[in-house]
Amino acid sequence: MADRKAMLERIRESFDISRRDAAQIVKNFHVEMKRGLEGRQSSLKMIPTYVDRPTGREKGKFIALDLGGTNFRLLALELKGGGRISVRLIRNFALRKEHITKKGTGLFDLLASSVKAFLKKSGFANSRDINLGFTFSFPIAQSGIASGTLVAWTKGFNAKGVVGKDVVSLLEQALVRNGISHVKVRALANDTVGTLIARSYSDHDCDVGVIIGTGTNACYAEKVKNIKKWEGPAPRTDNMIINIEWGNFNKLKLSCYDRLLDGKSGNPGEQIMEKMVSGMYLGKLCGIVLKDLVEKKYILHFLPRKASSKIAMLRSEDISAIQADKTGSLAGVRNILENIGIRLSSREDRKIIKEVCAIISRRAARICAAAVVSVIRKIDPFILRKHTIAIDGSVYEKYTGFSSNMRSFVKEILGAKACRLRLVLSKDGSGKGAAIIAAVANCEGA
């Protein structure tokens, strides 16, 4: 028992994020943000998006295409001004493996054919000109409000012939191939920017958007004068939304388990923060820690060494369910273990497994909280104003205890000033945001 307690304490220490650690994260984040804004080497790309927050007065009917993972969505909606949005139709579609890993033309043809079918159901089929906002939630280097090249695939995507290409052009070419000539792609954004834009349409205090789901990212409204690498025409306002691409932030304290995960990944040395906080990796990280404990006979001691990999089969949703188990016997944890082929476990085994999951997810939430504080302090160093942080993503929304851990650590870092920050769940913001950006572009005649 003493050995187990000492082992758990070592794991807690290796995954701990203290207030002092948070202060260092904020300092390092600001250095990387500044370097990225100046166009120097940085783990934060700080990508200009060519768009500011909406006024809330934009109006019109729009289609939004939202591609962010193995599913994509189409939305038909109407902006009515005054911050009011009416969603007329939403349809979800699934991608198959070949769409993700084979020729990019296949991926974009699927998107285009889905738009064609969607138009017939949306009531827009007979419209002469249809404006579309395209949410493309991968790293892009934007060259205009409706143009941008893919920098690199993430989230397991590897469709050929897309990296380095303008994804709006690829979509427009696919639309033409599928007989759709009356749809104009008016805006390009990622899901993070869309989340910020959608919330700020009705909430003028919203100046930060965050995604914490399969991947993670954030964006914020920056003063154009601070974007030293900006060489484009003067925007209509003094501000521009910056896509941080914070999943690649690499100035974080790594445990030996983080290094193992990174080394086994398909992109060693990249997307370090994402590997510590996102749904794509949380289950894998927990699995690596628990596999080590099995092999060292701290838990599930009856399992032969060659069978220890079973515990690594846990998914992020399993980790969340494990933390949610409040039964005295931890029957829910037992059922999850049985589902991956581990038929026998003691209550003490299950308690340790639950504790390890809590330790890792707590660290993830605290890293995200420190990153949010970093961004807010960049905007408003003394936090004199109110700020709404719009957050979307399955980890933030559904992962047991994640949002409360984030809020708690924000309060721990900022003290009384934390009341000026409001972290709000903004579901389905990415698609709505793309349509609002299309409305902004349409109003400007872009």
Given for the second form:
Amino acid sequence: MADRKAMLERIRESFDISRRDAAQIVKNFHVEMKRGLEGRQSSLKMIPTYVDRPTGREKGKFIALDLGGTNFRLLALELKGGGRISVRLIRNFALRKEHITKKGTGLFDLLASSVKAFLKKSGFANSRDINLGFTFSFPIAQSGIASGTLVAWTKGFNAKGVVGKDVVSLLEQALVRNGISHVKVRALANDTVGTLIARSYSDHDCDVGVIIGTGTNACYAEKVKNIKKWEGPAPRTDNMIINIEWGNFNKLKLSCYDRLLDGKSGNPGEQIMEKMVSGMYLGKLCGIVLKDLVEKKYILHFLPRKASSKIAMLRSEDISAIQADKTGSLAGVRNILENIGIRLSSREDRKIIKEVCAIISRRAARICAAAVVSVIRKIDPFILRKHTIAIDGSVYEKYTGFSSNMRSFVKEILGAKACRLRLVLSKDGSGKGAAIIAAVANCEGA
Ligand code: GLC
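Form predicted alone already given; the form predicted together with ligand GLC follows:
Next comes the full complex, and the chain you just saw is listed first.
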């Protein structure tokens, strides 16, 4: 028993993020942000997006195509001005493994044929020209409001022949191959940018967009004079949204378990923060820690050593459900274990499993809180103004205790000034935002 207590204490320590750690994260974040903005070597790519926030007056009918994970979605919507958006139709589509890992043309053909089918249902089919906003949530080096090349795949994607190519051209070619010539791709956006833009269409305090889902990332409105690497024409406003790609931030304290996870991943050394925070990895990370505890005989003693990897089958949704189990006997945890083939467990085992999941997800929420504070302090060092932080993503929205852990750590770090920050769940913004950018591009005749 004493052993188990000491073991849990060690795990707690290796996943702890104190206020002092948060201060260090903010400092490192600022160094990396500045380097990225200067075009120097940095784990933060700080990608200029060619757009600023909308005025709220943009109008028109648009289609949005939103690809960022194993699902993609299409939206038909109308911007009515005055910050009002009416969504006419939304459809979700699932990608199969072959779309993610085989030839890129297969992926883009699927997107194009889905657009074709969707147009028939949207009521827009007869319009002469249809403007499309394309949300593509991977690191893109943008070369215009509607062009940009894929720098690297993340989140387990590996479709061939896409890295280094302009993804808008790939989509347009696929549309033509599929017999669609009246759809024009007017905007290319990251999901964080879409989320920020969609919220700021009606909320002028919004200057940060965050995604905490399968992957994690954020963007914010930066003064153009601070974007030292920017060589393009000065935009009309003095600001431009920067896609930080914070999932790649690597100045964080790693535990031995994080190193194991990173080593086994398809992109070792990359997306370090994402591997500590996002839905794609939280389950895997808990699985690695728990497997170690099984092998060291701290939990589930009766499980034969060769069956220890069963515990590593937990998914992020399971981790969330484990934490939500408030029953005295932890019957919910028992069910989840049974589902992955572990039929026997003691209450003490289940208690430890629940505690480990809580430790790991609490760290994820605290890292996100420190990263949000870093971004706000970059925009407004003394936090003199109000800021809305628009957040979307399954982990933030659904994961037990995640958003409240995040808010309470923001409060701990900032004290009274935390009341100037509003963290708001902004659903479906990624697609809507791309449509708004398309509207901005349309007004500017881009
Ligand atoms: C990954 C992508 C990034 C995206 C994030 C959230 O980190 O690289 O572009 O914004 O996932 O979907």
